[in-house]
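Presented as structure tokens, the chain that follows is alone, the form predicted on its own.
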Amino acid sequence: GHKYHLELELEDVLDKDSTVNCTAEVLYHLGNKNIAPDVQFTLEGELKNTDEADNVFYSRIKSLEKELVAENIPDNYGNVSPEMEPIHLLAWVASGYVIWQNSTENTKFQLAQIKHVKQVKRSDEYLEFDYKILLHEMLTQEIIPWQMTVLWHPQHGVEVTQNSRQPKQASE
């Protein structure tokens, strides 16, 4: 396959003034589009600790009387309300996994919008969200509907338990 050596600067999404340097090696497997690229990376420095914000969000969602339901994040003008910012960040992290798993040398995906998100009731301590998202394929300008089920707990991180590309009409 093809191997790429990258040097980049990562901006902390919670603290725009904070950056860390990152070096990475990405290996795309020849001929097999069903295998995610191998990624090895090293960070120089630390990103801002999110424990406090994570715990505030977790408590807020756990204390809701009804499961959270929302749509069109960001809205058509690019705005994300402060109370939806953690839902947006969670989708952004989870979509990163989906993008990595579905990347080839000829794709450049980006999360465009959460069309719909619904919290799923659970009996354990995890939060579960069912997302319908739109991925923007930057090279072809295609907008691709995608479904992903995301588990999250502040102490255990994010896990995408299920994801699938959706037919085009699902985004309407």
The other form holds:
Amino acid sequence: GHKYHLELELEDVLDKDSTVNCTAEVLYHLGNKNIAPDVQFTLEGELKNTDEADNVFYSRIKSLEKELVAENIPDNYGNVSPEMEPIHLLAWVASGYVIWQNSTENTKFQLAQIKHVKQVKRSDEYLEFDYKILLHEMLTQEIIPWQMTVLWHPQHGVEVTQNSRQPKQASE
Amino acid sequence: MVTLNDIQNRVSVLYDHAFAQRQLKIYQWMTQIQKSNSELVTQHYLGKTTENRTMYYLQISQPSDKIKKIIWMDCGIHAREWISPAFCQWFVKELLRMQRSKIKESLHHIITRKNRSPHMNGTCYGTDLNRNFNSSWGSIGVSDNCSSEIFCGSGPESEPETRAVAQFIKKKKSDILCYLTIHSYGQYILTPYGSTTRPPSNNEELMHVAEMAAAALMGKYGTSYKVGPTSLILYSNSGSSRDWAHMIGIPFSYTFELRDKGTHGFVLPPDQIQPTCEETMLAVTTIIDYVDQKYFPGGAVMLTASSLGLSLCLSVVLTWTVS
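Could I see the form predicted in complex with the partner chain next, after the form predicted on its own?
Zooming out: every chain and molecule, the one shown earlier first.
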């Protein structure tokens, strides 16, 4: 396959002055394009501790009387309300996994928008969200609808348990 | 004469009502700008879209008996890159030293990239106009399938919108020094070519000017733009208007990809309109200044980064594609 050695600077989206250096090796497999690239990485430094904000968000969602439902994040003006910011950030992280799983040397994906998100009730301590997102792929310029089921817990992190590409809307 | 009512009646029902309103607002604004600056601005017919809607361009120039050279700028060839037409409107206002007023927001869904031309018996719509020009048309970075966002059309200049722009530019070619096409997103100033990695004949100069422009832009709010040939720093594509403009002999041909880098993408929030326009203005005027000094050395340089005026020898032509 094709192996790339990368030196990156990671920047905290919420605090632009907070950066961490990172080295990574990415191996794109020859032949079968349906296998995600191998990624190995080393962080040179520590990521910020986010326990407090995580727990605030977690408690807030746990205490909701009805399961959370929301649409169009960012909205059609490009805005994200403060209450939806953690839902947005969670989608960014989870879509990163989906993007990684679907990346080749000829793709460049961005999360474009959350079209719809609904919380799924669970009996354990995890939070579960069913997202319908739009991914923008730069080379084909396609806006691709995608479904992903995301689990999250402050101590256990993020897991995408299910994801699938959706058929393109007929609206265009 | 096409009236605004005619335009409204022809808007396809598939379009969001707010989007149709925005198109009308741009036309209304163009008319208003021309009326209130009639000594500097003239509005002209450019051509028709696939849906038979009229396309206009504004010509902005000081009255003069001298022969004029032309800077061409187009915005909105891809309708969903909405910050692009917003910038053109801003640019016009600045150029005319109009009272600064906040460009009103309007609703932006992630709308279309392509035009509305029907294919396959009306089962599929839309050609990517920026893959439809006669610059190595159909060779790379395109799709021949109508359902793709980068469908290049049935042939070079198959689309009326492409033909309208190409015909105008060909007619005025010997006087056009600079072709700028404004897009979003990505934060790039892109030089020829997309269809090949072979450098253009004036590559060094193109890069030098683009780097100066990016530096001027960055000086305002720290926004960093990458500079280079599309085929090397972004992706390969053929049939782009910028490649075509350079291939027919327009020396300074650039594609701008405005803010941001993907966080908001096509749906840039309203509080970023003003800073985006201000910083982009600095880049554009850097390019225009250079072109002005190169072709009219020793003349009074009227276009500077901090104050705008019109050179006696340069006129600016702007068009919006709102198909």
